[in-house]
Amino acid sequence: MLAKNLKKLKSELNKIKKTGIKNIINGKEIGATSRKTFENHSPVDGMKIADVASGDARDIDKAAKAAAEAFKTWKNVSHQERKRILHAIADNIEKYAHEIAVCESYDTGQPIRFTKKAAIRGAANFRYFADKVIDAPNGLSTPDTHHVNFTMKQPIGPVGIITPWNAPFMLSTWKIAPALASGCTVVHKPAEFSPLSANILAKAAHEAGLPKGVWNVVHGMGETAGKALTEHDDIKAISFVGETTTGSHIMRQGAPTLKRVHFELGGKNPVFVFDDADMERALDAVVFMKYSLNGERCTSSSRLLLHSKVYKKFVDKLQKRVANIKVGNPLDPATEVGPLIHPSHQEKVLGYAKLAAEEGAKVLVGGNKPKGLDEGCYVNPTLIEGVKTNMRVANEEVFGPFLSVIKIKDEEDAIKIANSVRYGLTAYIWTKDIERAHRIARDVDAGMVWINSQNVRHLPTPFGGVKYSGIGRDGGEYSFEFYMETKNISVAYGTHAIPKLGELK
């Protein structure tokens, strides 16, 4: 299966070095009004993929006005041919789910068993959206006395999206799917550290069908091409996924034009683990989420908040779970550990390793680079223990293969830590104790709870996170709250009376 992959990539990477990696604005690809671009390099190896156009203002402004100028006709296509569109694209994506799963593995160091799955799970978010478009513009009845009221949702114009590094591919169709069938166009920044996708996906979309202006892709940094998508006037909202600080910056830089701000930001999720718990089912929980998807998740359970009942036990074999996990090639499918996505971030995270040491905490398992593996940007899964609330590892997001120990007395002391930090995104409960669990469940500061479970996605539920964790929610009819404006109409009677001023006697 790795010699099939490398095989793949190898054919897909020719052709994509004969062109690089264009901007798409109005259905055609071109590239950077400046003619400038950025080298694009592979967390794997180091090797060059290919050079990226550098976008700024003027290509930000192409792709916002051709966005306007689509805008006019989409949002009044019909539900059955948006419909048959977005299923199309779900259809093309399916088609190119290969070729989607080995380039995102390549540039973004995400092993395959994971990209594999989220090209599939990218065509059933544009389906779920599809059978939804008869529903966006759906509102409420509210009758009164004398007049009937009624709502109904509009799509709100042109929207920039922008995507982070670590699950771009998923992530972009998580976003764009729901915007076109709420009928908005679209201008995608997708993150310079993982451009690959963003343009297979386009391709595919307009091969299906979708009219030219309708999804636009703009390359570039944040600084430049970013910073222009989000101060842009024909751009009525952003929707954006990444980091707490961009957040912020996003929101500063949209408020003279009064955009609206969907955000989905950092974590520091806890994992409670009482004494009661299923430990086994647990301790598979564990590991999975916080060492799947290389760490690279804003839901991962980084901080495991564990009983001290069971503590040594527990962490014993946890211990051994993450000295077993296979670190390697992304593209090898026995691979669960790959490299990270670029040099500075693998630099970060042995960084907090070396940081924990400092403040007091123990390294039980890893804190350094993979023997045998020197090109590429690998670490190995890391465990600590000894952490205490008051250390910057137990406060700042790591965004890693790294995972913080911290024991617990009983309830209270665990919803005091767990609150202690400045995220709310994810909580993930074991417990037996069913009114613990809803305790807890009710106290916690997060957007999301499971109860001995792990991350399990359901489309229609709401997904997004409080304090410092992000504004808004995806998901089902969350998605349309954002991407649509509601529109009160009132229809009178003619019974009720109209106050008269000036009337002649």
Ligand code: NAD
Contents of the next structure:
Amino acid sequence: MLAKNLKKLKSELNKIKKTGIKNIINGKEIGATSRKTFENHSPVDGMKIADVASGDARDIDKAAKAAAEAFKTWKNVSHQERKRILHAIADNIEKYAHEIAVCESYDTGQPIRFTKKAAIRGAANFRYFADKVIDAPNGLSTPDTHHVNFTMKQPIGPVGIITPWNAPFMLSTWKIAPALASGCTVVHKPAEFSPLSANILAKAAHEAGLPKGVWNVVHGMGETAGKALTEHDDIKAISFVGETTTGSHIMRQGAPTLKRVHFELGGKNPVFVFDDADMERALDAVVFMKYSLNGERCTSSSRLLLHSKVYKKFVDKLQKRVANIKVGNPLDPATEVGPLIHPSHQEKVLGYAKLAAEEGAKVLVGGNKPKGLDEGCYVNPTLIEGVKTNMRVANEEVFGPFLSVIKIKDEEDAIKIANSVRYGLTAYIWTKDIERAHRIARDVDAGMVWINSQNVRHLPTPFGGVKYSGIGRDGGEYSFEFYMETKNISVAYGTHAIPKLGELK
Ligand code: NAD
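For comparison with the form predicted on its own, provide the form predicted in complex with this ligand.
The complete assembly is shown below, putting the previous chain first.
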């Protein structure tokens, strides 16, 4: 299977190397106006993948104008046709699922066992929102004595979508599918560390019959291309997934043009394990929710709040499991943790292990580079215990395979610790005491809570965070709320009084 993946990757890379990765504007692949490019390297072996167009404000302007022009017709495309095209995009994603998975693994370091699923989930995202196209414009009827009032929903206009490097393919589909279903047109700015899958996706959409200009892609740096997108007057809203500090920049940059924003930002999510929990299931979930996707996962449970009564037993088992996680080439189906996105990120994560020891915590597993994998950005799965709430490793988002264990006395103590960080994305609660589970779910600072479960996504449910983890929700109806405006129309029966001014006697 590894050999098959490597063969597929080789043929894809040969294609990409010839042309480089260009912008896609108005249905055409074109280089940056400046003719500048930047190099994209794989975290697997440091090899150069391709030269990528380095877009700037001029490319964003072209893309925004193309999106504005295409909006005039896309918003009026019949619902049946829009639905058909979105399903056809899903068909193409499924058709190209293998090439998407291998490219995404080589570009991001994410193990193929996860990128394979992400490709299929991308198709499911398109199908889900395709089926909602027909009902999306529906509003309310609120009749009054002399008027019939009714509302309808209309697409907000061309929108900017800015994505991070951790799960680029899946997140792009998650944002772009509802935008298109709403009738919006899109300018997508992918992360500079992981540009590969964005063009495969946009090309698959065009091949499926999406009209030109509806979906544009501009590659480049956040501070140039990304910033210009957030400042462009034709762009009516920005859907952003990334770091909390970048969210603040975007809010500032978008203020003069009154951008509507939706932010999905960082997390430092707690998983509570109480002494009455199903220990085996809790253990599986704790390991999965921190070490899957290389731990580069916004919803990962990076703080284990572990009850003192089961502390030793649970940590012993956890230590064995973490030490046994298979680190290796992400294209190998057996690999559980691959290389991190970039040498700078590898250094950051290793730096946190050093910091934890300096702060007085204990590195139980990992905290170093694996032997024999020197050419890639690998970090051994890391487990830290003895973490106290005042330590930086208890508060800052490490965004790697790095779990901090904190001992808790009781429920009250646990809630206090859980809410002591600035983030509030997800929380996971393991207990058989139903009342306690409900109390914690109510009191924990989080946008999403799972009880006796890992993160299992259900597309109609709201996704998003509180505090520094985000603004707004998406998923199901919530996505349409963001990408559409509600218009009220009031029609008189002809029976109401109209005040008369300047009346001639
Ligand atoms: P990042 O904020 O550095 O970059 C994200 C995107 O923003 C990139 O495309 C980048 O080019 C762009 N960007 C950077 N500066 C910009 C600016 N001034 N204006 C406009 N765009 C700009 O984030 P990252 O390092 O790529 O991703 C990791 C972060 O994403 C983590 O904090 C993680 O928690 C978060 N994340 C959150 C969720 C969620 O749903 N809450 C999901 C995935 C990732």
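Note that the structure is a prediction, hence the values are computed from the model and not measured. So that the term is clear: the rigid core is the largest set of C-alpha atoms that superpose within 1.5 Å between two forms. Positions refer to the first chain, counted from 1.
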Exceeds or equals 2 Å, Cα of Thr495 between the two forms, core fit: yes
